[in-house]
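Starting off, we have a lone chain in the form predicted on its own, written out as structure tokens.
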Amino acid sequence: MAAIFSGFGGILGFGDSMSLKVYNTLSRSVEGFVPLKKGEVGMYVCGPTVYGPGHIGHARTYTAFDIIRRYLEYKGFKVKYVVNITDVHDDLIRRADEDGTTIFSLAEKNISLFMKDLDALGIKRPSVMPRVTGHMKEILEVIEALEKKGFAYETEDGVYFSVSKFPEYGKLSGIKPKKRMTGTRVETDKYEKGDAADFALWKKAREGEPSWPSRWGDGRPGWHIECSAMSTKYLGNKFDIHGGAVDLVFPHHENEIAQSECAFGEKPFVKYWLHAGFLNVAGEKMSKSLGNFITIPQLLGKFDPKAFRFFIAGLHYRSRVDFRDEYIVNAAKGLAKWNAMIQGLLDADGKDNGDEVKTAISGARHGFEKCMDEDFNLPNAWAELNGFQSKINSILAAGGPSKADAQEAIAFMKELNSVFGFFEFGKKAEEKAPKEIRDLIAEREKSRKEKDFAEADRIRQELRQKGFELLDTPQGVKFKKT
């Protein structure tokens, strides 16, 4: 196994962290990445809650988050990944009573949706999905800590997380809760919230509204505090990289730094804070009253799937993306320039350039880790890239390479593809064509050996109007789908 990956440039390391920099939202800089444990990543993103079908935003946040991954595998980390699922929530019991369902019936049908939108757009599944409903123990388990160690109190309607017991809330965001005017919270009455800034760890069950039971009554929990039981689940109390979209820095990950640093005393319980970039339609921020809300079906019913993954990874995963249809197309575009490279090298068994592919390919691979080494940086990775694909087209122009080099080329792309999920190798382009095509062909040739150019220049016609453009080559007869 070790020859087939000696390519790779971080198997080699196993796990080397030392060039690799990361953003940390934290601490408001660019760290070296150094895991807790040597060769190894825990890694939670937050994931969808399931009132709906995914949207856009999600489709960009988990593809940058699944390209992370990918490039840390590449890189020889073992990575335990961990996305949830919110299956209980203000807006899941909102839509199922509107739809006349159930939370859990509305929940599984989207839940399925989710999976099969993750499949299509190349995202590999998560280690673990968690979901919320499937994990009231560890929850309670957390809040019954948080109330034992004083920073959780009862009221009337539920149990709140006292944030004036936190001094460093805030540090994520760098957002500080303001001072109620009217005064303290008088300590002896339980069912009065203390604070403005204080969060839900527990909803009192209300009359039509899914409940579990509890030492303070049924009910359900807040939204904060099932990631903070789910991530230490299955990563422990403290690990190394928590993600999700930037509109969660406030007040979400705030508050589960709140409350799991108070229940497990481990300061930080995260070590790197990745955030990935708003997303918006036309340049405005998507929404349903302005009739851009785009669900990942609707999505994937107008654009290839990988043209709109190609799009997303040509772009920082911190930047703020604006989507426009036309971007699309012209992903598509410059996908297929990539995949016709291929192409090319498939069918390739041209002439010896010695060692002018093997100095591409390891300029490009190591131009291509020392810039993903920053902080996963994308658009500067693709600048090495876009030179590498320029010199291979050239090689190939010029009647080469050689069979053994361009096995040596499409190794190295399927490297690549190892992060990005969307080049293709298929079949050689004569053996992918429909049969009528490749008869076309057949009889063409036959026409050019018999110096019948009249004929062969008419089936050239034939077939540009059935969409395939002829290439007279060096190495033969060649084409491309118009």
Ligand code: AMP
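For clarity, a rigid core is taken as the largest C-alpha set superposing within 1.5 Å between two forms. Residue numbers count along the first chain shown, from 1. Note that the structure is predicted; figures quoted are calculated from it, not measured. First, how it differs from the form predicted together with this ligand.
- With the core held fixed, the Cα of Lys449 is displaced between the two forms by 2 Å or more.
- Glu31: CA moves less than 2 Å between the two forms after rigid-core fitting.
- Relative to the superposed core, Asp439 undergoes a Cα shift of 2 Å or more between the two forms.
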The other form holds:
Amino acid sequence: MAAIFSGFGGILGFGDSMSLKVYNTLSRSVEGFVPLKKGEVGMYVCGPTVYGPGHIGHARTYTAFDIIRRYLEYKGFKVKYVVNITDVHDDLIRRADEDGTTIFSLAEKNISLFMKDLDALGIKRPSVMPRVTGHMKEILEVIEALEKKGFAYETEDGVYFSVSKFPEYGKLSGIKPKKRMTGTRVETDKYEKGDAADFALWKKAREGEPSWPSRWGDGRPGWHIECSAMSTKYLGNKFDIHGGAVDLVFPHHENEIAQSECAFGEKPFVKYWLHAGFLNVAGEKMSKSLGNFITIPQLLGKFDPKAFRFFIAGLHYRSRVDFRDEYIVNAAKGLAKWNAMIQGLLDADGKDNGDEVKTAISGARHGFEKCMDEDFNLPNAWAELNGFQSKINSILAAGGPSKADAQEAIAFMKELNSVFGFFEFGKKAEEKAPKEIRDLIAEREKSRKEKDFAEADRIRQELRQKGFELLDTPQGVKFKKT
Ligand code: AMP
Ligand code: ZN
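With the form predicted on its own in hand, show me what the form predicted together with this ligand looks like.
Okay, now the whole complex, with that chain kicking things off.
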């Protein structure tokens, strides 16, 4: 019954939580989604540490959560979406030192790059993107509350959270502190006293490091406290969804729970914990030393960002991602088929097919929502949508549909695009070629002018492999995506 009503949430303007189910890392099960406040969702996703440009792992996680956010909005929820920016961190201090700059100008440069990258990837700007440097007061208030309640203690080098005071520690990850008493944290050596599982809330300043004043002396926040402080400031002591990739379950999110629940007393401080699968490159963890580290600007220089988004949208947000160039090349082809279908509908002025188009639309909408309501099951949703594509293509091939039916099908594709953000409604393929492709075309033109036809042919082949077919027309070189 619920599924029948699910399509009306957006139209009526209220959040339909009757049918949506999400996998909650906290309960390790799929649960019905009931937000704290009817029709509204508060959602926080851990943001990037901005010591360099964003990488394709970030692109994966923020695209996955962007689709979740947009689907919640599609269902009529009013979503407040917070993504923090970590602009104080060991990595920033180290990189600023190496580059002979300050963490502030390093962060500024990478934040503006990151914003541009989000836009290019079709990721809607979050409602708020708070930065650590702008929230020292709030961070210190949480640490003070923890100390006052007896959960924190001061040492020579900082202020620490006492894990043994919070018996529920480990409830998210299933990792209990006893199992990692020694040797698992860098901070272990620095302790004067306390448990090896205890973690830093405040790090007292070392020579030459950026620092902020506090009642424990100058210093900077520990790794986890910023998220407790900023999520609470923007979403309240208790909110609906907290996300990040699976690498953050332990210790970051476990520590966030300990800090927030002990400081504010609301349990659970987050109702649903959602974790995206990690992205690896050709089967290996991305790392500078392996030479397989791909930044977002590198990705965008090589591929159409919409093809990357189409690739990510084809996967379940919880599945591990293996990134390979050929997957994006294939995704570009898959997306081109959808855009060709849309183009066919835009040009359609054919014969009436009775209820065929209307039936196909309502079946596809129902199937799409049913699958997305099952913990945002995109692979299943695409199976439904691919059936719709075949149906419409066969109608187009048979000389249909009528203009009016085509308009309805386009309206449906636009509804879907409010979630996906990668379909094109009438734009020319030429405008969308990534820089790398435009450069190759220019290079081929040069070779032809210089009568180096072997090189020109080689470039044509290379473009073909990348999914672009060149057409030498009287008006000059054109191309189409294959
Ligand atoms: P970081 O910049 O490492 O603090 O990470 C920011 C966000 O990106 C967090 O939500 C991480 O879980 C996520 N993230 C980092 N690396 C990857 C990766 N390789 N694959 C997917 N998500 C990642
Ligand atoms: Zn966080």
